[in-house]
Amino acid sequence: MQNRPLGKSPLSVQPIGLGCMGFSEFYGNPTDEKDAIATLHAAVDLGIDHFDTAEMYGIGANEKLLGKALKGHMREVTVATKFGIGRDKETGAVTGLDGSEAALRASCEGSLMALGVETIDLYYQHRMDPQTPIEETMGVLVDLMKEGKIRAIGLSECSADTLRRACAVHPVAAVQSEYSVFSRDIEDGILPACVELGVSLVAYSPLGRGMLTGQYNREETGLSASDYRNLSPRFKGDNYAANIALVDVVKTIAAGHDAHPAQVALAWVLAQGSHIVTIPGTTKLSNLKSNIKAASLTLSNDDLAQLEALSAQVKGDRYGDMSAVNR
């Protein structure tokens, strides 16, 4: 796999990365550690160089798990982290948006001691703070870089509205929202708006959540109590019976290149511009694995058509509560 970099910054990753968020939580109970690290070494030995998490998941604990599993590789790879959401470390209830400069720096402090280095590689502002401009969050973003604090700036499901404005007080290196056969909608302004302003993209959720890897029960979903993806309207009732329905598709395209449909998915969002990359989660090693080889899979454009027709005929929105998104 060829690097493709990320914004004009000095940062450059593979296409397909590795999003950690599910060894901690939200997709049912945390992946025990030793496991966890035993994936992640597989991950950087396999040539993984991009690994994305978050204050947020586990509330500190993903980081720490990262700050372990990647001490002495740290050199070898970039590590991307977000602040911005609050979170009560007894409840882990979400407490608001927080984009103001007391609240970064004591996130960005608080990630360099959980991940262990001195040095953020990609720092994304996770949500954007309705009651803080951006403008101000980016100047204290820049201070941090300038004080060697963080390499690049990102921001997480913004609005191009948004990452323009940022844009005109520092470049930002990355963006990073949902993209998949499934989640188009940021074609209609961010993702223009990122090939304007020479902005990476970063896709998230590459796999629809796991439904386009085909491994669903047509009937139900089969998930834990805890995993979140139970809130999600795309996955209740009739929508999704017809969601699912959709995948057929990508099964066959699939079955046409002897591929598995994730490998499939990966390869339609890489193939939407070369400033894309992905970041699909997995907590398997063999799901690593087969993910890695989505890269050298080419589409036809016969295959592309019949993907790019699915996102119509999607139902329920991604999230239950789109309120926190795109900003």
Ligand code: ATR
Given for the second form:
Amino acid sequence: MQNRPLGKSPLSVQPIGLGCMGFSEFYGNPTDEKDAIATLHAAVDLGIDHFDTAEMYGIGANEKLLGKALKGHMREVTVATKFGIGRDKETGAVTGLDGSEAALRASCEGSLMALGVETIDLYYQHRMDPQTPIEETMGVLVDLMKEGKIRAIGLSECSADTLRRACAVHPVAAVQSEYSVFSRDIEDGILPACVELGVSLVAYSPLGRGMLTGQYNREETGLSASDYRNLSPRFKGDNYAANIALVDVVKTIAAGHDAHPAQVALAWVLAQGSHIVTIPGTTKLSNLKSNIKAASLTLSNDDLAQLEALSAQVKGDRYGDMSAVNR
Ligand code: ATR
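Moving from the form predicted alone, what structure would you give for the form predicted in complex with this ligand?
Every component of the complex follows; first up is the chain already shown.
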């Protein structure tokens, strides 16, 4: 499939990239480093050219993994990382959101070092800092761009209003937000604002954090005790039972195309606009190979209509605490 530009920036990427968080944290135990590196090398060989990480994933470990695995390939690919969520290095607890110049510059230096690059391709504010006006943070990002430390600016989980204010300072290449068959809340605000302002949407958790892949058991998730999805309202008790039942629709559509449910979920996201790219997360080469094929799956109008009826029936918010998103 043809590359899609990231906003008005010089970057363009394949419609399907790779969310790398799961290699280090949040979705069960970290992947063995050798296996993770082998999967990342295979991803490059398969033509994946957009790798997404963040300073907070594994408290630097995920960026270091990408730095190690993609060494020698950095010119061929776009690596996106994110700043702005502080964590306690001992306990891992989130200490706060910080978009101040001091925090941003320290994070940027740390990420450059961890990734082993001179310039970060796409640098996102991970969550908006209520204490620091977006204009101030954008001013520092523009300075970092002039200094050659970043190529393009992104914002993750911002509101339409924040995006408008940010774009008045400098064009934003991409907004990264959760967007899937199960999570369509951004259609009310940020998605039309992206179209209006010429900003791309990088859809994360396009597989509903795995639920839309149809691989989960109906009775219980089978997630390990350390898996952060156990805290997600959508994966709890009656909500889980109701949500997993909705996935039957995705499975039926997939069967009609001789496709995998994950491919249907990804094809739906990509069908929502040419300014959208997505970064499904996987730690497994077999899943990666399957997911890439979604770029050539075309859903019928009837398929799209059936999928579009689902989000209104999903039970539970996408986060336990929604205060840090869409802000
Ligand atoms: P996020 O963006 O938060 O990573 P996601 O992309 O919606 O969330 O879903 C990621 C989850 O889907 C991961 O648990 C991943 O598990 P693996 O690392 O074991 O692959 C799972 N996943 C991704 N692609 C899959 C596929 N084709 N089949 C089954 N599970 C898949």
